[in-house]
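This document starts with one chain, in the form predicted on its own, laid out as structure tokens.
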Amino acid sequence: MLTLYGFLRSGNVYKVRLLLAQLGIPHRRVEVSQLADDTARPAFRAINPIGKVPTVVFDDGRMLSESGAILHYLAAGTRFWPADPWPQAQVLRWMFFEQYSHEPAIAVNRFLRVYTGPDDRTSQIEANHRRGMHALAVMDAHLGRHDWFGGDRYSIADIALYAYTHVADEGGFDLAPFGNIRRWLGHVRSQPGHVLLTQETSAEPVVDLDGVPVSTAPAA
């Protein structure tokens, strides 16, 4: 069975976790946090060097990082990855805007405002909103003129946008003025399979990297 080494609330690794769900491939996950520094450990970095999460590490002794790279591999010959050269550049340069123009200030936004106390980044994250409104203001011109990124039909794409998009009120974004996105959000939750980001998926109980059972949070 698939290891997933990540944090339940992690965007990133949610971005895993949903498409495992919807592609019925049951996993396993260990908690590895951010917050808890465990990403700088030993017992992680023997795992993944680089010491980020999602790492996902395969019955062979595989492993593989970055979620992007983990999705178009969990996706390639499925419904979620299109079959013509065309619609595949289109996933992937949605799947780069999300990492390079979308999380750099909506995902950090919401880290700074929800995991971390008050400090003196007050401009930081002003200079992430702007950035961060501007992100949606393009996917919201986009969703005017199409159902969804990278396609005519829902891909990995999505799922990338989605992960940071729909929580991005946890960073300060007010999505009231994006009607495109607000409903491309819906359409999104209502695809088969979809489970929520505090929703555990392991098909096993969940430990940390010491072997140790660890508490999950429930769905929300």
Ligand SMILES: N[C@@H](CCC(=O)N[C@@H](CS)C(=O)NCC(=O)O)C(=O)O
Given for the second form:
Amino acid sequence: MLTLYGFLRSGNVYKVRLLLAQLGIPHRRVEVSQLADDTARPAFRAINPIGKVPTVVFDDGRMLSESGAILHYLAAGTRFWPADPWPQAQVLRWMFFEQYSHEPAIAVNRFLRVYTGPDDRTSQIEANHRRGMHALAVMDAHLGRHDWFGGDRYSIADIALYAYTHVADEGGFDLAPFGNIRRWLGHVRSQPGHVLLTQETSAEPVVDLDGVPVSTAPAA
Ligand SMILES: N[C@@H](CCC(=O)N[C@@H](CS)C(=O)NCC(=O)O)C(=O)O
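The form predicted together with the named molecule, contrasted with the form predicted on its own above:
Everything in the complex follows now, all chains and molecules, and the chain you saw is the first one.
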């Protein structure tokens, strides 16, 4: 069974947990918390020198990190990754958009607002807010003409963008003006095998990097 390193409320980790659930692939999770600085621990850096989650280790010892790379590897040959080059390129276009124009604004403001105390980051939050609202407007316009991001069906591009868009309000982004996004969020939620961000999906009790069991948040 593959091992997924990460923490439950991480949107980047959730992308991988959601696809694993929809593919019916079991995993065990090791709790690596950004808040506890676990990502900087030598024990974790020995596994992934980049020091970021999600990180996956397969049964044969191979390690893969970067949520988009993990999604692509797991989705290859399944209905979540299209067969033709043009829709493949569309999936990748939106996944790269997510990593450069969406996540750095929306996920970072969620982190700053939910997990850090008041400090001098106001100008950063405001700049991210402008960037994030632009990304949401781009997405909403696309969804006015298309049902999905990558092609004519739900794909890993939708999973990648869903992860932080559906909790954008936690970063101070009001989705009320974006009716197309709100409709798409509902369509993503209704896909078979969908799991919630806060839903524990580990097939085994979650342990920390020292192998000590940790309690995780109840399903919500
Ligand atoms: N591009 C990476 C971003 C991963 C990322 O930023 N993960 C955060 C948690 S959501 C993390 O590990 N932060 C720990 C740190 O920066 O020390 C991906 O998509 O996997």
